[in-house]
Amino acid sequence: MGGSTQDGAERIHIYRTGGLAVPLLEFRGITKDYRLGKTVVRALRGLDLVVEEGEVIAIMGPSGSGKSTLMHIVGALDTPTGGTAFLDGQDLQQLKEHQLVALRGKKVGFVFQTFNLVQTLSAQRNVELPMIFQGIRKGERARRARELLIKVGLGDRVKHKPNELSGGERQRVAMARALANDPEIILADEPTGNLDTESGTPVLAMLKKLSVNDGKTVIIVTHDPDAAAIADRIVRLRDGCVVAVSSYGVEGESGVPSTGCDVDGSINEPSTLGTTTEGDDSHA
């Protein structure tokens, strides 16, 4: 990896919380334009992460302010316009893009608000589908999309298409499917958005236990305060930067002030925030 600056570095280590050599996921001075028309949209400014592997990280800020963009690049979904990002070691710029469809198959697993099931199909194929793309045979997928059923408590339910189903247990499947390649990183998108809370806090709870139990790396985007209560650390996002980083309930714990970062990634007073023109909802 490249050096930084004595600063980078001590910006980006208070982000850390564990000891790895190699943290899970690395982003040092982030960036990110979308052109639109004659006007160049920065929707990421100058941000730093990491993520150790194990972490429950909770991604939160008012609409426009890079989650969605962020979300993004941490599924290998995009790429950062400046910066470095590694994945799992992997510089996800020097990737071509069947190398980040690849990466994302089998170290991304996401869970959708919407849950996004194939309608035509039973919770069992849904399941399955991702383990087709990455050529697991027919017996074999079948065996492990039932187990992973019975994992998420619809054992009973391997046959049911998604209209037969809760909003809950439709998300639980959502949940398998996202297992279903067994991805060190559990990317959820407002996973409790259509859900209520009977419904949502079972979903929470299983999120919880992939990160205890199984050791997976669970990142959560989320307007919700009951989402975040799981988190090892939430990650406060404005305008594009990290702003805060607290553990639930003791905000600013970890000792990173609430400030934003410039276009060129340097920390300013939180006055300056905003001065750079910002994405709409289609790149929060």
Given for the second form:
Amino acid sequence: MGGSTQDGAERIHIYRTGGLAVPLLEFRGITKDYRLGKTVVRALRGLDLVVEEGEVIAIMGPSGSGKSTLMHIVGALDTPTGGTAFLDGQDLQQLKEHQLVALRGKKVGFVFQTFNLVQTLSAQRNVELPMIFQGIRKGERARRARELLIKVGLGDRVKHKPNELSGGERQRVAMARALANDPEIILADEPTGNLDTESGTPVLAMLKKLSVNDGKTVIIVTHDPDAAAIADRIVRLRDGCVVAVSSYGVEGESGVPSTGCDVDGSINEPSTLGTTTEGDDSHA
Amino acid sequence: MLKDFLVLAGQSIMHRRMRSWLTVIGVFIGITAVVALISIGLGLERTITDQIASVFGVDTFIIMNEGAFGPQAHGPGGSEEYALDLATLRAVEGVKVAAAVRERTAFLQGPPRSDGTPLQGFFPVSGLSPELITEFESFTGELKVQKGGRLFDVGEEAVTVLGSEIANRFQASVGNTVFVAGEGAAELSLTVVGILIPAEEDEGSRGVFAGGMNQSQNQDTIYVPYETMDLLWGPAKDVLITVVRVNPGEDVDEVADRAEEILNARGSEISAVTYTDISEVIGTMTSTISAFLAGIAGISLLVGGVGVMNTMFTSVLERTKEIGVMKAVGAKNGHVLTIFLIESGLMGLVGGIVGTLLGLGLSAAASSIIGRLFGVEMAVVASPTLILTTLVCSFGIGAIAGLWPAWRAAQLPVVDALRYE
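Having gone through the form predicted on its own, I am curious about the other one (the form predicted together with its partner chain); can you provide its structure?
Entire complex below, previous chain first.
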């Protein structure tokens, strides 16, 4: 991983707006340590990442590379141990718990690999759930939930419970739910991980459309080359650092590590992180 | 929002129908026992107070020796004599009628017997206000005189009604004269106006407050008008009981207090006892007993609460991921806490509703059995206060039992909860 340059961080992102606007997401030197018994697991080791509004970003990397941790921090589910993390101009580390809750309630929509729908609720009620916590009135909620279900092509499935839906349909319900509070960022954690190609394709197409048509920022954590194919940029992680940023099909900037990324690995070598032999996800 | 949480909680309960029902059963057994026992206790209290009310009415109070009534009563209730100024009592504002009984033993001499000599000796003499007979029959029971005789009227003096036994011993009949020696030089010749029907012919007519009337000896006693006692002995400390009726519309407790104050200020040592006072004492007794029984039944309620807690803990565990999802889509810790609290509270409440219905049914059944066994009409009481309190408490028990599990659920770190499998 040589070739480190002084201005590596700047080279990772391209300011589409000419660098004038504040980026939607700006991570500098993010570290995240977990304590597992007596060992400290360093999930992120000084990660830099800047994401602009409306981008589709694919985050790839082997298991244990810190993808999920990064995702959790972007989604305000977790706070970094060190570094600075700005989401829409707000310093995540300065926010109190209730502010983080508000942030993930309004600004972020999650799509999970295992769909994570509430089994006891109908499709419509699942989509309404995030709106309930925002205190949106019942009629408004129901109307919007139906609208979103129609948008994801499930207008005829509103009363169905999750176990009455196929995997692809469940994931589309989850997408409608992610859109419930009209968030700026959609975070998809392996959205096609549990789907076959046939049902995965419409899900990916929808994610892409959200960016193109609605100007949503979509961040996809994935192993799936098809998912990466819809991304404007692919961010590759390894051992808690960004090792490469590229466009799909282009070998990214010759594997530039971000400056300041602490890759000495003195505490935990990848093996400690539980890295399996999935190998590098680089492809094409 | 609360309504939405209610729906969410309800859906979750219905989803785990079997387990929820088993939990609810654990709650309602306890509630049933508590409600049934308290209801039976209330019914018993109602039955007793109803009987007292039928004697007292709402406008009547009695005057007893101070301390003879109430929790600190000493000696056999109502049997201690006291001094009373009946005229003062009658003058108390609000008093309509006052009637009293006084009793003492006096030297009597009957009419000449068949051998020409009269019987002499010490015998009990009861002074009754004639109003007692005319106005307060529920207290005295009906006094029946043998054919040819009568009871004395208001305003009469120097007349007597003889108990059948003493009449036999005196060999007296209506129209004869009985001589009574009073205090000092006071003495009177009393005309016999009536003789009571002997006890065995007079079954079932005894008054409820027979103790005050010394009913067991009544055939041994000569009865004279109350005022005649004054003539013989003056006001003395020999009054057994006084019954007072107040004017219509007067508050009986107020008049009783007033009478008590005025009489005690004049040197009597009495207490005025109203229906309310007696009800209170009986109420205290029966509610102490019911509270004790309900306390024992409450143990099963505690067990039910632990059952709710157990169910909720299981629920939190198996829904860890769901909790993570809820938090990921914007649920605050408070929201999660509320949903789980409502859920456990609802189970408590359903247990409370079922338990209350069963408890009331059980108490109705028990009342009818008790009633049949003892030959009384047992009142069945469905106290709205009890029902409401039970429902609120059952929700509370559920919620309190769910508090810890719900708190644990709310505190789950969202990342860990999402990873939970």
